[in-house]
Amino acid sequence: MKRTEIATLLQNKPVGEKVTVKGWVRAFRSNRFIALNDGTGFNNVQCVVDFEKTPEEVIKQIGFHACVAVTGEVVESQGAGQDIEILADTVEILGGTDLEKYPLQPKKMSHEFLREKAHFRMRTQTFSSVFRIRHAVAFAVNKYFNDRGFYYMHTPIITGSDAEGAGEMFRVTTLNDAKPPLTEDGKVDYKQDFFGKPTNMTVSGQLQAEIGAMALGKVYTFGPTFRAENSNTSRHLAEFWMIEPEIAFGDINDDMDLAEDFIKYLISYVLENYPDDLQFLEERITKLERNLPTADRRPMPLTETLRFVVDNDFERITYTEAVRHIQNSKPYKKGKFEFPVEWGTDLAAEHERYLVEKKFKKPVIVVDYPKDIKAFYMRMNDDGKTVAAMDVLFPGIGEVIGGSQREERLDMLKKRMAEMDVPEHELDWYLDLRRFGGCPHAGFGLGFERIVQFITGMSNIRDVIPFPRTPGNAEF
């Protein structure tokens, strides 16, 4: 019999049908009843064993996990919790017979535990539903863009420049790592390597992504990004993925109202379709918080934040303002921050926060920073002192959208570049994009597991990527 999915078996609720289902065994309870889920939704659907039906051996192997296809009789549910359940003629073993061994359980897990089992973590209710949300944005991410006449552009991953001028970069080579080639001088002579020129995997695909901009318009990039800093915290990954649109023809403020109807936009389309994803992910984290003291758990539950980005406008306040409001607040004058703050400095996230869940109530844009702690393509203000950069802040994370105009003036831009050390001769073509048909245009960069991290309210950001790479692990 055809295998029916058990996302539309209970959206149809074929009472009085016979049918086949297949799935992994997430609860079987008194050698009777099996919760069966196949992964196409967050809810189960029962299956009632009969003992006669059903031989003892296939019994005792039906255990947490193991796969198995259930034919039988669709029929309305006697118990609470669901409306349909399945009355079972077969239970076929399909696969998980030596599940003694298995290293999962149905039982608390620790999510650092989870990580080291990757490959079965997204079984478990939590991860399952973290990964089809993450779908769920990635989705929502290309669907936006392109109803808005956005052209996905599919920018390098192996890169001779640094968009953001850091210097943590993954080198890309193929020369002999024991006895690599050298010049008279006895560097090594990169002129032998496969590019004939350094290269590094990609930490942006910004710059490129002005090359679209300068020919189609509107152009994104959503692609994997790297970063070789040596950072284990919550926070970091070494391999992560980037959204990044770029506008021809647009300013600052062009930027900020394409970030947040984008941003409200990706959190509207999980919140109408996967409401029962992020209940589950919502009583987790209450579970969780229950016996933390106050001031550790989050400022409100997962969905009402979620709300709160979305059904609210986004206060647009200037760098300058914005520490002014943090000097003058009562926790900064009681001492209540870690970091002082003073103009010319970066927010720390417990600014941002404070900006966002205690001054403002409502999401917030952090707009013309100083010039000296943002990056050389940034358009510069006419106050000589700041560019034309901006930050989206969120309630319990902080920056989470960083842009900016970018600067189109060939002299400006060539000056900057001068101040900040970035060789001409490396971006040339960087540069004639400022030369021959150059106009004014903005973008910014989101980073996706950061979005989902926020939506899903994980608290690690290696626990919304499949197989996280970080520090010492590049497991899978």
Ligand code: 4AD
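Numbering follows the first chain given and starts at 1. Here, rigid core means the biggest group of C-alpha atoms that superpose within 1.5 Å across both forms. It should be emphasised that the depicted structure is a prediction, and the values quoted were computed from it without experimental measurement. What changes on going to the form predicted together with the named molecule:
Here Lys107 does not count as shifted, since its C-alpha moves by less than 2 Å between the two forms after the core is aligned. Gly335: CA moves 2 Å or more between the two forms after rigid-core fitting.
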Contents of the next structure:
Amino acid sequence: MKRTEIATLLQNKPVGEKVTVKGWVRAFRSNRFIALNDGTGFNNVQCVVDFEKTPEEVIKQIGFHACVAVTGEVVESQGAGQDIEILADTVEILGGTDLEKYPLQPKKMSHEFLREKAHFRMRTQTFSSVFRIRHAVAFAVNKYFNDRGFYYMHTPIITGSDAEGAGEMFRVTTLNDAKPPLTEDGKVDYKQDFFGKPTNMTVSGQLQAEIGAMALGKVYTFGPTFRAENSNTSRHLAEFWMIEPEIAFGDINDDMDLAEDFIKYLISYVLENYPDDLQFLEERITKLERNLPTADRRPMPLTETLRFVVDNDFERITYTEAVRHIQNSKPYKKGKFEFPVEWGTDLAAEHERYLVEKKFKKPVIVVDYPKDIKAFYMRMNDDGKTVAAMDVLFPGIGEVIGGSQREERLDMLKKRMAEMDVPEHELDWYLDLRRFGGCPHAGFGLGFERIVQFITGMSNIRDVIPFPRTPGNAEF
Ligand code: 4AD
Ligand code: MG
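Since the structure above is the form predicted alone, I would like to see how the form predicted together with the named molecule looks, so please show that one next.
Every component of the complex follows; first up is the chain already shown.
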């Protein structure tokens, strides 16, 4: 019999019809009730097994996460919690699971444990919800930009320039690592490498996106990004996805407006289209936090937080104001911060969290950072001390977006590159964009996993990407 998808079945409720559903067993109660899920939606369908029609041998194999096909009549459900159920005529085991050997068990399992079983964790309720939402955010990214006339541009993953300086890079090479060819002065001879020079995995598609913006006007990249920093935190991955729009004729204010509108759209999209998954994740967090002291709990339930972000303006302050707020804060005066704050130093995560979670209690955009702590390509402000850079800071996550207006003035850009030891010869094409047909432009990068983390309420970034890459870990 042709298979019916469970989401379709639950929507159409074809009572009286005979159907076949296929999926993975979420639960099997009293050797009688299967909660079956095939990934088409959040909800399971209940299948009622008939002892008389189902051989003992089959019943034994209906283990946790076994894959089964159930054929039977759709009836109105007697039990609470569902409108319809299937009275199984036949249960066919497509792939059994031996509970003695299957690594997952139908009980509470820690996320750390499940990370090691990443080939099975997507079958759990939490992770299937997380990865459905991850998909939804990716789709919403493309929809948002397409609907507004942006072109999706694929920027290279292997790059020949390491000039951007956004982070430590991973080397890409085909040279024999035991015995690489050497130059006369004993260094590795990259002329003999695959690309004839040293190459790395990209840390950002921005510089190439600027090429696109100088031709197509509004573009965005959305691809994998690699950073070899040894950051073992709940917000860092060595391989993550980044969305980088770039707009010609836009300044830093247009950039902030775009960033705020874009993030609000992504969140609204998930709120509207994935309410069941969100509701489940919210209840999960509420249960988890039940035993925590109030101060350690979320100030609002998950969906309320998301709605709050969508409905309220982000706070916009300058870096100089941010420093003043932090210096005037109670934790600063009581010496509670680990890192010092004075004008000219970068804000640490603890300072960003203070601004977002304590001072303003909403997302904050900090703009006009000191030039010395930001990248060479950011546009110099008239004060000669700050650049037109902005970071969007979120509760619980910290920085989700980093962006800037780009320096479009050739002389100024060259001056900054010289000051920051960025070799001109490596970025001649980038300078060409200022020599020929340049214009004011701006853009930003949104950390895809960080926004998915915020929307799903997951506390570790490793739990919102199917196969996380972090220092010491590249399984699967
Ligand atoms: O602030 P970043 O380094 O900005 C850039 O790379 C610019 N080229 C973007 C642009 O203007 N087009 O990174 C942008 C965002 C951060 O705000 C953060 O959300 C995310 O990327 N990010 C990471 N996410 C996960 N793991 C990491 N190691 C990350 N590093 C940055
Ligand atoms: Mg940044």
